[in-house]
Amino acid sequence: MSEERTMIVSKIERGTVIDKIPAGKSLQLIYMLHITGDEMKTVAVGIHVNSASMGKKDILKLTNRDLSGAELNKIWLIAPDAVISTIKDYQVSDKRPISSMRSGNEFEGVLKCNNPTCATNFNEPVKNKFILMDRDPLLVRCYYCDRVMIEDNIKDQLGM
C-alpha cells in the first residue's frame, strides 16, 4: 500500500523556504531573522514534521523575503545542513544546501566581539570576523584577537 503525501502548508508565490532545519530549531531562526509578525507577510512554520532523511525536521516558508548574507550566516550557525530554496511564480528557482553557499568555517556580519580591546571595537577599518570552532556546544573565535565566545554569549547576540 502506498502512503499518500500531502502538503501541510500551501505553496508560496515568491519568497524563501528554509528546509531541513533540525527539529525544534525553527523558532530560534525566527527570532534571529527578526520575524515578529508585524511585517504583514505570511510566514509558515512546520515544527517536528516527518522527514525520510532526518526523522523529524522543521521548515520555514517566508513569503516575499530574500535572505542577506548575514542572515545566511546566522542560519548556518544553527542549522548547518539546512536547504535554502528561492521561490518565484510558485516554482523553485534555486535550491541549495546552505553549506554550498559558503566556504570554510569563517563568517562575518553576524556577531560583535565581546573583547572590549579588540580592534573591531575601536572604529578600525575591519569587519567583525569569526571562526567556528565547535557546534556542540557552539564556540567561535574572533579572527583578530582570538577571544573565544561561548554559546550563551552567541545566543544573546543573536536574540535567542
The other form holds:
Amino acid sequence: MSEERTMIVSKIERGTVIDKIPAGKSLQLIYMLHITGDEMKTVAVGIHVNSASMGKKDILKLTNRDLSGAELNKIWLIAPDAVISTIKDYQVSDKRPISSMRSGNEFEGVLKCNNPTCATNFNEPVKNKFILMDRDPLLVRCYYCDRVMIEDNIKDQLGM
Amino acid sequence: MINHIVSIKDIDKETILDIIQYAAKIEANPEVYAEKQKGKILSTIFFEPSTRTRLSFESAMLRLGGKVIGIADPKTSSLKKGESISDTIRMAAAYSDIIVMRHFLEGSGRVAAEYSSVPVVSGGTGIQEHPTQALLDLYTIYKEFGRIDNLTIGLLGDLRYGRTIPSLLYAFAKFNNVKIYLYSPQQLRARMTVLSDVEDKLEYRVEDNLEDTIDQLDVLYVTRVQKERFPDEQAYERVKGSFIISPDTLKNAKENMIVMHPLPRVGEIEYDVDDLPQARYFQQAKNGVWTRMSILDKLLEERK
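Can you return the structure of this protein in the form predicted together with the partner chain rather than the form predicted alone?
All chains and molecules follow, beginning with the one already shown.
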C-alpha cells in the first residue's frame, strides 16, 4: 500500500480530490479555495507525498465540496498539472487533468486588475479577464487594459 | 478583416497594408468614394477632448457620403452623469452604424467593443493605445518610402504616456527589419510592458543622444513632452531643450529623412522647421482623413 493510501485516511463518500499539486503548494490552494475549517466538512491534506511521476506531490481531499469554474482557474494557476476527481458513493465518477477542463491561457473570475484607470474598475458589467504570461514567477496581463501584474500583486489578491 | 479597431495587436500585417493601400486609392480619386456610405451614420463619442481625431473622422465619414452624430463635449452629456461605457455604447449602437470612441480609461475600447452591435473604432484609450493614429502614421511613412520594412525610425519625446507610441511599436513589430531608436527623458521612457511585447520582433535601442544618431534615421517621430509629467518645473526645464527640434538639429539628417508629429505641438518643433523639405507633419494630419475613410469604409463594408 502506498504512503498516500495509508496516510490520507479512508475513501470519501462524496466530494472532490485534487491530486498532483506541486509539492508544498496545497496550503496556498486551501487559502485560495477559502477552506477555513469552519465549514464542518472533512478535508484531508497530504503534503510532500511520494509520487511515482512527480517525486513528491501534494494532494487535497475535500468532502461534500464541488469546484466552480473560477476555482478551477485558481487551481490551474498554481497547479497546472493537477488531476481533479469527482467522488460519488465512494467511487470516482469523473477523473480528468485540469488542463482538459479549461482551455487556452485566458482566465476569468479570479483577479481584479490593479490598474486604477482600467475600465474594468469602473462599474462596467464585464468580468475581469487575464492572460497568463508566465507561471514561475506568476505574470499575468489584463485582457482589457494590458496592465501586467506580478506574482506579489497576484498573491496579495488571492490571500496567499 | 476585423470587426472593431481597438488595438493594433488585433490587426495583422496584411490588414494594415490593406488599410493603407486602400487609403492611397481613396486619396488618388476621392470623388469615386463620395457616396460610398450614403445613408450610414457615424457616432463620435468622446469622453475626453479631441480636435484632430474627431474632426478627421467626421470629415472622413462626410467624404464617404455618410452622416455624423456625436458627443463632442462630455460636460454637456450623460457621460458627465457617470453613465457607463457599456450603456453609452449600446445607445450609440442603436443610433448609428459605426462608432468612434475616445475614453480616458485604459481597457475602455475592449469594453465598448464587447457591448456594441456595430463596429467600434478607438480614438484613443487612456495611455494604452491610439490605433488609428498609428495607422495614419504608417500610411504617411508608406507614402514616402513605398514600404515599412527595412526602415530606421526614431521615436522622440514622451514615450511613456503618449498613447500612440505603443500602437506604433506594435505596428512596426509586424514588419521586417524595422529598427527603432527611442529618445526620451529618463522618466518618460517607453513602458517595459510594451517593450517586452515587441522585443522578439523588433530591434530597438534606447538612445541618449539624437545628434549622434540622427544621420541613421529615415523617420524622426516627435511627440509632446508635457510639463505635467514632471515632478517640478525645474525638472521639466532641464530636459525640455534636448527634445526640441530646430533646423540645426536636422543638419546631419539624411536628405530624404522625414519629421513627423501627431500634433498638436507645443514648441517641440520650431516653426522654422516647417519650411524644410523634411517636415511632414501637416501632410500627416491630412493623411488622417484618407486613412480614416479607409478604416470606416472597410469596417462598414465588412458588415454588408
